[in-house]
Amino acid sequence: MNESMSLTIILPLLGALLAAAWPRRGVFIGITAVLLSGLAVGWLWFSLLADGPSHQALGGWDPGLGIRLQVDALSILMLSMTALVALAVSVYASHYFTRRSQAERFWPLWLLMIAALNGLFLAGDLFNLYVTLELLSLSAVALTALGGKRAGIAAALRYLMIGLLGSMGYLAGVALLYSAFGTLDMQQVAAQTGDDPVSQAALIVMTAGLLLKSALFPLHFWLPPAHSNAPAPVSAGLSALVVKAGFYLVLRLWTEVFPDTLSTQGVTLVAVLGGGAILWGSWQALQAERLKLLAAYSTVAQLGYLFVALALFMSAPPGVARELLFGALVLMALTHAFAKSSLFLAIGVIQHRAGHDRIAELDGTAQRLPATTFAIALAGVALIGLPPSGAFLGKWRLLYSAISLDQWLLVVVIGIGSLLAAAYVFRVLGHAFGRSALSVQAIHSVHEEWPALLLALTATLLLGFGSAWIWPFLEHMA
């Protein structure tokens, strides 16, 4: 198991170096590195099922002094999500970039981002989490500016400034914890944190920095411009994977490092912000005139559901209901990743073939691009939370938990958010099935459409009908 943990980071990192050294072979190197990294994740699955959760101390240094990698049920699911989305996006990107200069820059940065994500999901110490978080942010910013347009570069610079500010908050908390406890290993820090001023201050600044990186309302202002102006493969990776990193770290910190430090007021505040994200993001998506901007604001709303679920999870008493809510939270995160990456790739096909993504001018898309339209419809089913998508079961459990905890306002917010999601999805489909014929170029390769379709099928059918195993898997690995 130890070797496979390291390989999930080393392989894409080595691929990034090779792609930078031999840019003309970037497509082959990139897809090969993503495939090999995915195989390492598969090897890690077999080891985890056989031996249970485990850790690796790199270089033989004991935890607290060196870097510790760890794998458990949550991290393996996030690694699997990254591997599958990265593979589909990589195949799509191999046909997307028509200019050699863009392709040569894309693959080293893309592989660097995958390595950072894998390292973040496996990290077991707070400083290594900071390193991978910074590597992730810098590669994501560079990818955002890859299109070369003025709006994209401006969005990337704003993304960079916000990312640095969030990282400073997180790093300040790390410094506080190290000065107080003399270690940064998560397990060792967790054994010493409590209701003391240092722990409280560290929790506040670290959470604030990560919420900024996660684009939780009203700290979301940087996300729509960045996601809507980046190239389609980049937008898919940012929305599906990168924004999950901040949420993942908040989840880890709250449940493992600061469970005795967290206050009721803090949990309530995050629930309120999550509710605001659901309403504001959904309303802005409904008002959007471009498909990519609609998808970007939809990400703001979907992140709101995750933070509302996290707040309810932290408020729920120990028991079966709380464990079921945790499984629902994970299921919603996975479903959103596959649905949103599918949506952005499908929008990329429309942009490429029609030359624009203006919603009001998409009449006839279903006749000219049926597979792409079907992918958008399936992704929309998952974003709304309709059966048979995985989001349906996750949202159902979320509603049940809110009712059980007498959080009726959240029940109303979730219901309104779902109605608004249905409105903006059916608005797009209404134009797509219009009678006018969209002027598009013919598609000569199925490679352009099938990644989006497969990702949408994963979000709906695979995670819908196959989601029953997530709850016993998480419980068993705990």
The other form holds:
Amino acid sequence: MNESMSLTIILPLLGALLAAAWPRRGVFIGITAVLLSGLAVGWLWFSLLADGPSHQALGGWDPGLGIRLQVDALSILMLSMTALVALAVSVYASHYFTRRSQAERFWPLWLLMIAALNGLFLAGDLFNLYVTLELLSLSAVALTALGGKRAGIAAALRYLMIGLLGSMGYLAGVALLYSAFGTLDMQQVAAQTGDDPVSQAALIVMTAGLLLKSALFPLHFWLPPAHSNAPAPVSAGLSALVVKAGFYLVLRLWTEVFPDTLSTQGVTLVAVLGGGAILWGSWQALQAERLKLLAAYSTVAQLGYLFVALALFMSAPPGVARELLFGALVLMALTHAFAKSSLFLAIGVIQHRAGHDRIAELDGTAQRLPATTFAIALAGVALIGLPPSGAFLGKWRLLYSAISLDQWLLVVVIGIGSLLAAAYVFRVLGHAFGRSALSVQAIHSVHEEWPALLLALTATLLLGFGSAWIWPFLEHMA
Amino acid sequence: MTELPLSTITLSTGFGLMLIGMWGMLVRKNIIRMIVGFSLIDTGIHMIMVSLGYIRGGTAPIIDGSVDRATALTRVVDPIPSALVLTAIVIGLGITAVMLAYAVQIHTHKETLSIEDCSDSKW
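I have the form predicted on its own already, so could you send the form predicted together with the partner chain?
And the full complex, kicking off with our chain again.
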């Protein structure tokens, strides 16, 4: 048990060091490290199913003084999401970069990002979470600037500064909690938080910092330039995985560390912001002229759904409905990760073949790149929330809870958001099926087209038809 | 008259630095000034964290035979904030270096250091 937990962090970290020391072997080292850390996650699954949630005191130091790794149902699902998406994106990335210098820089940073994500999903200590957050934003920012173009660097600098303000808020909250409770271990802090001013102040600064990092409207302004100016595999990783880290932390803090501190006003505020994100993000996605920007704004909107679901979950009375909503929340996060990474990879294929990603000039894409267009359509099904995608099950539950809590405004917002999502997905498909002059070269390359297709199939079919076990699993492991 | 404990002075200085830095990061347009603002916030938080562990008249956190556990709790300065701050200083160093590297890149590309000139990401 214990070994597999640290292995999921150590293996990609080791891979990053090796890839930095031996850049010519980057592809081999990268794929191997991602595969091995995926296997470590698989091993973790076995021990979790056998022994239940557990934790590991690093270096034999007891929690309080030492730092603790912990694994439960939520973290293993997030780890599996990271492992699978990272594997598909790595296969795609192995043939994506045309310039060797770019490829050589990609792999160390990419593996570092995966190590940071795995560390974040396993950390049971508030300060350790800060360290992984910073590692994550540093590697993500460096990946954003990988394109080397001016716009990319400017976007990366903005991304870094925003990320820093967020981390500083989080760190200030950590300092407050330590001063009040004398410990940084999440369980020990959780036992002491209540309705007191220190807990409230810490909750506010930490949540504000994390909302900034997870780009909740109106704090999303840095996300579209950063995600749309990065190389395709990087965009896929950023949109699918990195923004989830902020959301995951808010979820953990709200449900486990501060359940008694949270006020209804705070929850309402996040619900309103989430609703705003759904409408604004979808509307901007509909207006976007470039595919990558469309996908980036769609991420803003999809994060809105996640935060709306979180707010509903926090305000729902305890009971079966609440537990069902939690499963729906997790399922929506997973589906979005697969769908969005698939969309960005598919866009990468189009950009590579057509030389641009302007939506108005996509004619002929469907004829020349059928698998890629199919992937976009499947990912679109998951983004809209049509059956049989995992997002459909999630949204169904979300609507159900909104209705049973008499939140009719949210029902309307979710409806409009889904319609707008359908509009922007069909706008892309409409242009892709256009019949004017064919501008795209045909390809038959397994490496290029398959990762996107497999990710989209996971989001739409696997997480739709094969996700019934998530609910009993989450309940059983709680 | 009782004099102010050292930790109160460092604590308020820390909060002051944080606010000045926050203002600098949000208001200034010059990238270098924004980076300086970040360093101020960072240092401010470090000072706050170190002062949290301070005990007036306390001694260094070396636990051996001469200090038993009970007296250690009241007489010894808490070492954990210092350990945390050491980690945070290293992280801050790395981040400042990366930000400065981007500032240099932007300056070589555009001959400007104003953040407002960097919003021309092409859609």
